[in-house]
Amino acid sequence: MIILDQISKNFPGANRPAVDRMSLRVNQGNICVFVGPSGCGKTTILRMVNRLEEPDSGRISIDGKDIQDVNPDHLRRSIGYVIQQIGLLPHRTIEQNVSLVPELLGWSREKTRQRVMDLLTMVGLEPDEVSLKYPHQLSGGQMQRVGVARAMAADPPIMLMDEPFGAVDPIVRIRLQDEFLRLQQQFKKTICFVTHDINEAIKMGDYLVIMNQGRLVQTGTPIDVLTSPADKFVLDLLGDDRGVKILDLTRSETLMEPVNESDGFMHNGCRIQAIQPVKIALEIMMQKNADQVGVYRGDELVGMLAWNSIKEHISRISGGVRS
């Protein structure tokens, strides 16, 4: 878990802080996703979560331990950072690359070998393909999944990732974004994940952060914002098309009621994976003639999801605020 405590930072000749007293929690395992226009404080923070930058007033802890007691080089090794630049070493092999963290904390030749071999493979890359090669042989998406099996090389439990996309074409961004979340339902890092798209911020995020001008502006899951968008900056942040969102965007767990084996729930074939959106699920609703569909992560059935609930949250979306 790591905890914000009324965190400030200014800059020289700024004329605002680029965090203004903020104070939140990252619950373990959940990927919160910091939101808002460029120069907010998305990156400052997470700059700050690995002592990058020092906070001018305030606190942060990570699983209740003040991290200004903590050596900064041995609290970075223990977090991953990926960043849009993704930052891979041109002179070093993708192999080389990641297996920089592991290599740093002592780990031997051949677990580490190993360790860079699995990831490559469950990033979605070929390790007897990419491993020789060099940062400029691969193509952006490539260099971005090599990225993320960097940041994931000593099993940290923490991931920083800062805008980790935004440098490929929508249609690879897509198939990251796909990949990274499924990776989440096997790992549960406890992420702070930065971005500037609202989309993608909906899609990430168990919980969101939206921010202006250094402050938090709102915080909440997804369906919370869409449904109850604190004031006008967060309404036109979103855009007009909130009810779409919640059916393209919002994964189906969002929206489910736990359930199990257990419980006797039968969902006559209908499922789902959790982390696909609604509209997948309604769409498997209607070619089954069904009001219902039992959300799994892999083979565990862990909810259900159904038509009402769908349609009680498309239907609280108005056109103001909450009040």
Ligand SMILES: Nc1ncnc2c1ncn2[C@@H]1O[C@H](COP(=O)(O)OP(=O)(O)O)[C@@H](O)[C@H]1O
Contents of the next structure:
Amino acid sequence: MIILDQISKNFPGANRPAVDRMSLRVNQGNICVFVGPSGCGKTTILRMVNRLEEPDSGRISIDGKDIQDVNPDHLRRSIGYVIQQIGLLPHRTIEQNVSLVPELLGWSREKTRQRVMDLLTMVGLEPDEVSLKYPHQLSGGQMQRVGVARAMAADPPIMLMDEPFGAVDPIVRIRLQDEFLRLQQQFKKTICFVTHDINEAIKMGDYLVIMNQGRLVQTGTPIDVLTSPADKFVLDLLGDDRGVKILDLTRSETLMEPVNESDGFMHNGCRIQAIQPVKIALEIMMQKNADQVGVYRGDELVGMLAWNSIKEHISRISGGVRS
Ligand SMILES: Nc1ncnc2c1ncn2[C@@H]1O[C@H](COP(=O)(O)OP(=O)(O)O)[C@@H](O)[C@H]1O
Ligand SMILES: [Mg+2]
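Right, and the form predicted together with this ligand of this protein, after the form predicted alone?
Below is the whole assembly, all chains and molecules, this chain first.
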């Protein structure tokens, strides 16, 4: 668990703090996403967690230990760090790049080599194809994968990811996000993830930290933030399609009603699984020109989801800013 306690950072000559009295907790095994416009202090926070910057005031602790008391080199070896673009050493091969931390840790050549091959495979690269290449010989998406592999090389419990998928095109980006979420299900790292893209934040985050001008504006799960934005800034950040985003995160079973006898006739072919999002149910209804769908768990009909229930739900939550 990472705890920030009243962290502030001023850079010389700036007219406001880069980070202003931020307090928050990142739970073990969670992805905590820091999201907000450029210049709001996201990168500075990550850099303070691995002591590339020191705060002017406040404390940061990891698993109960103040990081001021940890040797910065040791600290950084226990934290994987992925940054946008660069980061790979241009004159070293991919294998050498991914081996950096294991070598620092004194792993044997054989163990390191095996680990590198496993990691490259894990992030979706073909080790035989890329390990002897140099960074400039890879595509943007491949380089990002190498960046992730390198950060995970020594199996650090914590990862800091600063716009890790920012430099690739939208399609590759979605694939990298999906693959990373799959890896995370397996490895359950504690992750601080920075993005300025609210859609990426909602998709990747167990927990969101919304920032503006160095200050924390709101924290909460994606659905919490979507359903009760703290102020106009958050509302604007969430975008005009906030309602659609909510329906994408709401399981069909949460809005369904009990089945009654006659329904058997009416949802002809119109069915959805209970855990699928309401947004999909809506799409099915539109395609089939129906006003309700049967909600199933496996083959069992467990409820009905009606167009009207969805409409009511939207009007309940679209009231705007939390009072
Ligand atoms: N090394 C630095 N020296 C001076 N100002 C900096 C430095 N690093 C960041 N800043 C300033 O601190 C603020 C926060 O920057 P940053 O943390 O990089 O924001 P973000 O990652 O959210 O875009 C910005 O106003 C930026 O100009
Ligand atoms: Mg940044």
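Residue numbers count along the first chain shown, from 1. Model, not experiment: these values are computed from the prediction.
Seen as two rigid parts moving between the two forms, the chain keeps R215 and C192 on one side of the split.
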